[in-house]
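Starting off, we have a lone chain in the form predicted alone, written out as structure tokens.
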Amino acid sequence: MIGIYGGTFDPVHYGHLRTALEVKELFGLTELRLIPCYQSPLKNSSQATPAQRLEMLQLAIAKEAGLVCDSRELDRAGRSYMVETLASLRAELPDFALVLFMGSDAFAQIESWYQWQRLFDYAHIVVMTRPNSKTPPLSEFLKNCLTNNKSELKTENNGKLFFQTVTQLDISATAIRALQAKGHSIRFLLPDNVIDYIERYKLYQS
């Protein structure tokens, strides 16, 4: 199996790493990609550019094995459509099952994606949750395609919706953009080696 996280990154930080590790692990994958946005259909634009974001990306996971930067999206350009991503993931890998993580406010809003059904043509899709959260309704297009049965994501390539309990540290890239700005410390909420970028290039200051 092969795993894809995508994300604005703006900039990387622990809870996108935690949660990355954790679900390598959990689902036993192949690999993890981790896939920056060049602009997300749903938010305004990143303050850092889509090269600073890669690279910032690039420097975070160097030295963790089986997660994987992939810039498809950046190299596409214009807004970022996952279904798109995804397809052409598939088109590259037929015979493996994809995996598709996110989080639990993303996928609140699938029914908001564009054409969010064909999702499930390509990949699974893993929804990671907090600790003791309960499954929010579903409609009946989404209640068909889930499952309780983990292993049926190895059995099958695609097309399963599934709830996973992972550690969710409460981080937010939007926080750590007005600590920054502000002039705090940023320490201990990404790599050491982001934040010697993030200062190197003066990003996110007022």
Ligand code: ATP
Given for the second form:
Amino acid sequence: MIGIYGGTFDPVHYGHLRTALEVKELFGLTELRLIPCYQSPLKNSSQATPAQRLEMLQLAIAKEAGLVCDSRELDRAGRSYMVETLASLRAELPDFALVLFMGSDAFAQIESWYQWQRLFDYAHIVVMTRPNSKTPPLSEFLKNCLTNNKSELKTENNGKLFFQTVTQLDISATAIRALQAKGHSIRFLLPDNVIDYIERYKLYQS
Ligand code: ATP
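Here we have the form predicted alone; I need the corresponding form predicted together with adenosine-5'-triphosphate (ATP).
Everything in the complex follows now, all chains and molecules, and the chain you saw is the first one.
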């Protein structure tokens, strides 16, 4: 099983990294690919350049076996549509179960993603939720994909929706950028080598 974890990562932080590590272990993933977008179709442009966001991500996961950076969305440029990313991964990995991981905030908007129903033609979706959170109301399409049986993610290669509780740290890239712009400390919210990079390139200053 190969995991996919997309995001802007502007910058990557412990909210991303802790959940990535947990799902890698919980699902026994062969690898988890962190895929920075070039341009999110639903967000304003990033502040750091795509190349800088990729470099920060590489620094953050350098020592973590099983977490890998995949730069295909940066290579493709333009708007980063996840359905295109999954289609290209599926073409390279025809025999693997693919699992797209996303936070519940991202999942709340899933039906506004470009060709969202086709995501399930290529991968399963696992929504990373907070402990004790309720399953949100689902459309008929999503209800038909829903399973409570994790083992189905192994027996099928795509098409299932599953909710997984993870440790969610209340950290966001937005808050980190705001702290940095105010000249406040961002220590303990993201890895030190990423902070050094932010300082060196004077990122997120007002
Ligand atoms: P921003 O604040 O700039 O909107 P972000 O911190 O939410 O960014 P993204 O790169 O947009 O980070 O998020 C990528 C993925 O990581 C999404 O699926 C999102 O739900 C998830 N994610 C972001 N922050 C956390 C967190 N603290 N805990 C768990 N998952 C997170």
